[in-house]
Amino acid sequence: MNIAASLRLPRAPLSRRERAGYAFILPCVLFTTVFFLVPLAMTLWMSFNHWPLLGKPSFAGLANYLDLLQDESFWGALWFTTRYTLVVTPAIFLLAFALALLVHRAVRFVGIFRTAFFLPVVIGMATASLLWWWMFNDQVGIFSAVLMDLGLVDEPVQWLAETNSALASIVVMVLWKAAGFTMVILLVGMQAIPQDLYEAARMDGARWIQQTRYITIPMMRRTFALALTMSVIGSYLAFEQFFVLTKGGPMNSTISVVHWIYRASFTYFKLGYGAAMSVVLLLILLVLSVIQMYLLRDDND
């Protein structure tokens, strides 16, 4: 006879407080299961199958992943997305940090400035891309018209028709669209810093730039890690701005990795192959996020 089993006490019924706790977390568990874990499991299963849009799927093993290793278009799109991320992430972070420093101080009309900087965030990315497509248009766009009126150019500028100018135009649009969101994250981090530190620094004669360097920046390492991680993930998942503004052109030079996954899945109807690319992209983002969190970890982490 098992002595341990004989000595085991019957499990006590859940108390009212414990049942209330489970009830509160149940919606979160259901939401995570339905909208994250189930789609993730389905995507992983699809990646091991030849899964046409119409017709019966067939098991393919690692065939999609082996094809992916030889897909120059995917690696080209991944390299372009990496270059785009390396350009746009520091630009968004520096602009957002400058805006957060500007609106952090209790000056007159600061609420108006905060609202103005954050306002582009509430506009959908596809809608913002359409708005900027009109402004970049070489026939009816406002940018070319202003430059011609000022006499800086003699003919309309084709902002989205050249490789370098197309990427630069998209970066400018994303800066306008996304800097306000990162600004709010950084502003919350700034407001969490105890004001006693600033008062003590001012009593010691520290100037604003010294307070920023020795108090604000060191105290915001966790906030920086959060903002940079979210910016990198958002940049790697960029799709609407490329799809609306350039449709991957000129000459497929602005195809992001998510745009290529979209083409493989819904233009070439290779859903299994698209799922394999999605899984690889997920692993890349997971590794990049871990590296960022490790490099920007706090001493107490």
Second form
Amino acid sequence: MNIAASLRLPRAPLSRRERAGYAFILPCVLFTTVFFLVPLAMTLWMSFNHWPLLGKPSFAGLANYLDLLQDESFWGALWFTTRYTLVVTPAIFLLAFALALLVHRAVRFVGIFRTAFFLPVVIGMATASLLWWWMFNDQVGIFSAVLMDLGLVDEPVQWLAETNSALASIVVMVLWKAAGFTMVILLVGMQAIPQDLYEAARMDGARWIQQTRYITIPMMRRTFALALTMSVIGSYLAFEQFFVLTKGGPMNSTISVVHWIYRASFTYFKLGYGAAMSVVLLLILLVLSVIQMYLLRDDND
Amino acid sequence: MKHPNWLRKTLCGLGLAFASHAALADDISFWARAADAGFVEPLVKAWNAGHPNKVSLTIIPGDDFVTKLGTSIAGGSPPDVVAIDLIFVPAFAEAGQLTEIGSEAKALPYYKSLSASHLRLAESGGKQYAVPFSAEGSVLLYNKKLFKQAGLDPEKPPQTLAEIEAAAKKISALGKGVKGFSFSGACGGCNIFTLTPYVWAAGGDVLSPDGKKETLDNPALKNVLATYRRMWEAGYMPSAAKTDNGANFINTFLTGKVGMVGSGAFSIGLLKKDHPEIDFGLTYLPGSKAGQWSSFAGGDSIAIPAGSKRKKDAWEFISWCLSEEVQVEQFAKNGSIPVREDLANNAYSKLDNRFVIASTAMAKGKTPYTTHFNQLFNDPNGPWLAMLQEAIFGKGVDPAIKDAKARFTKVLSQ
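Switch from the form predicted on its own to the form predicted together with its partner chain and print that structure.
Let's see the whole complex now, leading with the same chain.
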């Protein structure tokens, strides 16, 4: 029992062990402060100002937030991003789960497959988008060329020129790019399940599908929650793929929220307004994450 | 409310770190956009070879230019000299981001022959904030070989928009992937450059002269959009026209499979140097009657950003850029148009009549004056491009103009 604490005596000087502990977390605290807390505070402050890129800022109070309420374009972009998230998140999740099931056993060559599935993750999103932009290109791209060589189409397909095919093209690209990351998260969760559960199940005659249904999935609720939350956040913050592949087109049909924030800030030069949008997006993500964590919580949590 | 200076500096410093690392402390720092690299790099080399105070050049991607420059000025460490697309000068001048250089400029002996459009856009509130640096005029390029094959006279390019459409029809009839006309259907900036001159030539406009109101509901614009739409629907344009965001602005013409394309003077030098196999002609962008024509007078202006600590050196470099030696031996010799009308007929332009056409087009051309140029015309999600796409590929001309009127007004009222 800690007598000092129970008697509310002045706290003793830090022990050597405690000091070492603080020293270890210090870099992390500094890093978080400089690169997260300070920018966050600055963004908050900017959002209460008219802050033009050219010229002097002036205090605006809640004006940016009131403008935001009436900005149909922002809510339109938010709705588009929500639909994109609703399509992309389950697709990535299912694909990643399937891939994780495929590569989770230590069989021959499994390392090669794990690497292959994970490899797109290490490429930057902008780089990957450029790569796919080339493949989707109707003049020099490989997809149209293959379809034409096979005689399936007569002229180049304009993947990015029609609203639906543009969105579908981006979804395909993002699946390729992001499924590997979710796969690794799920794989870690899968490998943490005690093997004796499976052995016991096999003794009882459970087949693979039953083992998956009654052991793997229930044991992975926390991992699922983590993977889904990260995927939803990632989708809401989507920017590079839209910026590079469609620039928000055709006819403004693929403008994501972050793209809209970028546009307000650097096309319209309204940094304060962009900051207000960022704050609103942050709050939305916060709420969504809390809801997801709550729904997918373990009974032990 | 006053803001602490350190806050702005910290904020801007991060962005700036990348842009300004190349400049040495005691050099005159000079920023130019990537599109100008071809003639700016030799220019700076020539200056540095003959002057003790060196200029250090930073080339910045065109899309980031306004942002980078804006943040650098806000952060208190701007370059000493900047060559900036002339259409952005009003916005920077109005926001007090440039140094006034009226008295220096007016003392130049050739001040009166400097490009009028550049000077007009460099003015704000009766003061002058920039001088012309490079000139660019829009013209119609046409492929003489395809004209001949289609039974058209290669020495008589189209005189009206209707003649362009008729020629496009004949050229497209050649088949084998040959198309009569092309344009960059997903690029706002390309089309303010090559499409509005048809409208101006026929007596219409998209903005009022003071740039404060839209004037989209006019027969000239409707006719141009309807003509483009007919040419698209009839298949006189390559399918890539719809999606090109400017990356292939000139490339379709370079394949030799496109009859006509609106372009700029810059393409003359490019075609002559890299594609001698293409026999091309140049003509003005016409209106609806023969003899009507117009051009977008574009290019760069050169200015001293507010906060530059080397104003005197900067001006020395700027005035050197305008000297005959530079305008003729650096610019004209390498296929650009001089920004001084008194030098339009120089030893190099005389060698190729196409340069004279481009110079004339530039000198008599128009440039919209608006502090909202980026939002209206260059923004890929802005009202101008939305109108073009809806009018040419989408709902049709009238609904597109109706939507655009409201969206233009909204931007202009900000």
